[in-house]
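Just the one chain here, the form predicted on its own, laid out as structure tokens.
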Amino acid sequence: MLAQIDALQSEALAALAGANDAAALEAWRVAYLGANGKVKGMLGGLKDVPKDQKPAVGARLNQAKAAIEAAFEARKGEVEAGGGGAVTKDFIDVTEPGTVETRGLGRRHVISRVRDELCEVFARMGFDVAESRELEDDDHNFIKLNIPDGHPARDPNDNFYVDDARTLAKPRMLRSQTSTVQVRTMEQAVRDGGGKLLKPIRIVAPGRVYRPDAVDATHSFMFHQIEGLYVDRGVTMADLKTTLLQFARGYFGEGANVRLRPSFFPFTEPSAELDMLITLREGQPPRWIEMGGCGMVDPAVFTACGIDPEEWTGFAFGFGIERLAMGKYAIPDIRLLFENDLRFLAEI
């Protein structure tokens, strides 16, 4: 058995010396070191060796196996380095430039980017970001915003009610406006003050809202709003217009302007529609674009939230984030923002 081991080692090393490329190396490996190779077969014969000779034979087998494996690794290195004649590399050089076209890196959706941009502009003006639930109750979505029973805005056909609005006193619904965040923020501030407001409130509230509108180029049943609320002593419409003007110029550039047109909303008095004069495309004249509503917080809303309207005043405003994105990036159709067309998203 010891003589057979010596002969196998000599045979293997001699055959290995003639392996000059990757294919020959692989064939040699299968023949000698593979699962059915000669070294494996020799190890299997150890069971037939007399018991008193097994230690010596086993040690010699292990020595031969180690020598053959070491010789294979050394020869493989020589061949791959070009020292063994004609060489065919069987490995991938990961440092070489790729030959397959790869997709570009992804980035945040334009709505998410615009939302963060808006919050960043208002943060520089001292506004904190507030968020709350999207599944709201009738009390916060309507009642405390001075929208009473029987108001057309509460029609079940114009809202996504989760509960039966005809039988429950306070049915739940998908919020139709982010003004609900303003209500909850004021309520929490009063609770924190032990039943009264102790310090000013200055927040913006971005988020999704839901209305069963027919989908077209400017409408969707789900869209995004950002609303602002500032409550302090002595707040006036002049503060509101100044804030909106500074926002417009901070977001759209120094050439932007704002104008307020008288309007009506149940939760603000007086109320106004907000237009912004902005340039949609470079080289084109600026245009007036309707952005949303604003006004002074109605005293009835303060009272519903536990705030004394004789001591505190404030303003509120609300924009559609999609409308701002469409204005800034000259997007002609709101549906492009939700279709996930990579060609469109790569341009914005």
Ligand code: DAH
Second form
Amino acid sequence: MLAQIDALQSEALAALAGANDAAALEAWRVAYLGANGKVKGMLGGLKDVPKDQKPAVGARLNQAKAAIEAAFEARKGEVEAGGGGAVTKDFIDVTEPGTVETRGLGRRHVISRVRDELCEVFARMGFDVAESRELEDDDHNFIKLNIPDGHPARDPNDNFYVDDARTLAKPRMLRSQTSTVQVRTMEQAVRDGGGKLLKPIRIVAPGRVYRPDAVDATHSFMFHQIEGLYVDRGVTMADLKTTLLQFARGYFGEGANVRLRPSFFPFTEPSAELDMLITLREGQPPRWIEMGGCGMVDPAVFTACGIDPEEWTGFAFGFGIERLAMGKYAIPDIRLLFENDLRFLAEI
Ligand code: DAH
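Shown: the form predicted on its own; wanted: the form predicted together with this ligand:
Starting with the chain above, the whole complex follows.
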């Protein structure tokens, strides 16, 4: 009889643990603690127990009944509090809204998106994308671009030299302009032609450039430029201006305009600064914003790259990608582009 009581208690408690809602609890209660339940039945068996064992068996029965009743009250409390434990449904409704805050999808940085967009606008005009190294030598950053020894642009304080510029003949440096890619592209084309330029060149080259400038709202020690180079026979300044106007309209929209202001760069002759007429903010009048430099490739640059300036002509340009991004997206401070504050990046 004692063994039967132990077995009933274990069975009752195990069944109770599986009762996860009010209906299951009630069914369990009827089965074990009801008027015709198993506990009652067990109590009824006491009359058949031999007299000398009755006190012990009776005490054990009372103990088991109390334990089972206490367990029922405890489980009822749990189920009513919603802590039913195990999943009560045998399916999961995947359409129900989650209880965990959803995580935002990441997106590409605005500079990467603008760079791709710029390349795409130029691709529509037949320009390929060229890339080259960021660690350069001063041969490509200066000399072949007609910036000779002693030129102020080569001042070690204005450039990130990696080697000692005073002692080494060809010191390496982080490129200060993407114009280096003009030189590398022309040199490669001449190598491909077996020492001679055989066909026209039409490339844009986006990439990082480095200058030891103090950081403020419009300056950074690293920023991006997009360089352009077109070499063909009979290229004129009118081709340059038309290309830039098409570019400005392709990127900023049909209302954009361009203006060239005479300027000077060692690698172009004549040279110009390019301004674009754009609307910085909705509702404000359009403004002229300086985007970079351009001009007709200087014959000295052609010669340095092994191209005959009597046969070939060309134009080149170099713009700041940050400026183009800031103008289009009304970004007031260049530092926003590099601080990686997600509150800013998520809005742009
Ligand atoms: N490399 C110049 C700069 O960083 C920009 C530039 C001017 C590029 C004229 C050109 C050009 O290709 O023709 O300031």
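Numbering follows the first chain given and starts at 1. Quantities reported herein were computed from a predicted structural model and do not represent experimental measurements. We call the rigid core whatever largest set of C-alpha positions still superposes within 1.5 Å between the two forms.
Novice: Aligned on the rigid core, do the two forms place the Cα of A74 2 Å or more apart, comparing between these two forms?
Specialist: Shift of 2 Å or more: yes.
Novice: Is the shift of Y32 between these two forms large enough to count as movement, that is, does its C-alpha move by 2 Å or more after the core is superposed?
Specialist: For Y32, whose C-alpha is compared between these two forms after core superposition, the shift is 2 Å or more.
Novice: For A19, is the CA shift between these two forms at least 2 Å following rigid-core superposition?
Specialist: Yes, the C-alpha position differs by at least 2 Å between these two forms.
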